[in-house]
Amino acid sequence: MPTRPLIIDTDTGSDDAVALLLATAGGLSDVRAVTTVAGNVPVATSTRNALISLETTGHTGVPVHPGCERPMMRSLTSAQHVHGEDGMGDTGLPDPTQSPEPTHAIDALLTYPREHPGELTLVTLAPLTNIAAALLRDPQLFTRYRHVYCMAGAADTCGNISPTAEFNAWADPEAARIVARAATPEKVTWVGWDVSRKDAVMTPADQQHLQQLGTPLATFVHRINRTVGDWARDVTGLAGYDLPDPVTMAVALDPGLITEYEEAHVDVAVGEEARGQMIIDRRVSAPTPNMTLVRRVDEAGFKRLLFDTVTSPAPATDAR
């Protein structure tokens, strides 16, 4: 399977940090950018552990580029209850020796389209700030790449952060509304977290696996998740910690993975009520649908992807 050149937009928590690592250590990717954005923490913590998830793979030369400090129209509400502090699990980890870029991640965004026309697949694994930002200045900015995947909201309406709504889309609804509205079936595709809550929950028996393994990338996987585990059994009820910003990266690495999919119409409510919470017109008079929805992934598929990546040693620095 050919490398697949990706830009990134992460608000870099524990699984945004497994997603980089799928996408950097699993020989699918060639990851050209990373930006950050603020959500399950500030956008300074974002970009530090962006740049702790690139060195942990030895991909050092891959710029981080920060981007926005809080959402459009909204303060900042972190999960770093889920997170940790650190949005690392607590666990510690030493400070990156790389730099992030000066460039802005809106500025990122619309220029490595621009060089590389229909060449690129944008990745989203957090709020929608940055993305819907540069949508402002670029209208089309999605016909610039190759493809859009977003880990973003709940097609069933069943949410983490609310009773009807996921984080990415509940932290900033005015941008994942913007987004939605400035997507086609064709060019953009959401990976929702009723998928995640479906078929990538880590099981106990999944993570013994991983400590079993104990190899470097197994052993931080399993770390940087713990605070995960306690907030998934207490607040969701999942049998283990799911991992929806890693099966989102999956299925932009082997789109092979989805087993179930639709084109539908979608909204995002912005008002407090249902805030976040993704608007589905499944109607026969819908208007024209506007994006693809991933409703199922092929869970042992995902799986074995995880485990393969995590098995094999981490690669030498890439200083590019």
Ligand code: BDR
Given for the second form:
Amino acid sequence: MPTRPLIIDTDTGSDDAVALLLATAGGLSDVRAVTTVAGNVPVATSTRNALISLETTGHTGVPVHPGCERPMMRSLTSAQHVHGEDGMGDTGLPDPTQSPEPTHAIDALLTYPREHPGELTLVTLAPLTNIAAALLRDPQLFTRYRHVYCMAGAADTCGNISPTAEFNAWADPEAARIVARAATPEKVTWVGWDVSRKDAVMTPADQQHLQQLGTPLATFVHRINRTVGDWARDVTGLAGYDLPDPVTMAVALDPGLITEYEEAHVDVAVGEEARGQMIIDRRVSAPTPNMTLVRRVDEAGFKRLLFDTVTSPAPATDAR
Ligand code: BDR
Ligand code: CA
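With the form predicted on its own already on screen, would you show the form predicted in complex with beta-D-ribofuranose?
Whole complex next, starting from this chain.
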């Protein structure tokens, strides 16, 4: 399979970290840059965690650009109750050796695709603040990317942060709305939390398998997701912890993993009662679809990719 050049926007908490591992350790992509944003944790912590994750796979040369410190119109509500105070399961990871870039994430998101038009795939794993801000400066931004994959929302309106909303869409609904309204089905593929809940849950058997693999990457994945496991048990009631960002990354790396999708017209609610809820118009009279909405993924294929990645040989240190 050809390697895909990627830009990844992330609020690096524990599942974002696994997505970064998939992107860097699996050999299926060439991560050109990472942009960070406030979400799971404050942006300084998500930047730290992104650097740690890249260093874990030896990719010390990937530039990391810190971005927005809070949502466009609201204060930040983090998910440290889910991912731990440090966003990485409170595992006491040492500081990274590399430093972030001075260029702001918004500038990076605008500049890279202008330098490589139509070449780069953008994968967003976080509240869409950086992306929406970039779109306000360049409304044609998405046409400059090869494709955009977004982890946001819940297409079945079964939420994880509110009864009907998913965290990334809820944290910055105005940004999510700007992104949805700039999307087209040809350019934007959207993966909601419903996909994660159905097809990307690490069951006790999967967790045991991960532990038994015992490689440094398998152990890293297992440890940093401990607090998410507790939260899944107590709040979402899933049969294990789910991996929304990794399953989105898997789809971006191998779209053949998608087993069910629809083209739909989607907006995002910004009112308080339904904050961040996806509004999907499936009427005959609905406006033209604005995105490709993934509904199911090959669960076995996704987990195979994850297990293969964490057992792949240690990559050479990449200090480009
Ligand atoms: C999303 O919110 C965060 O907690 C995860 O990192 C993921 O991006 C899932 O709702
Ligand atoms: Ca995330």
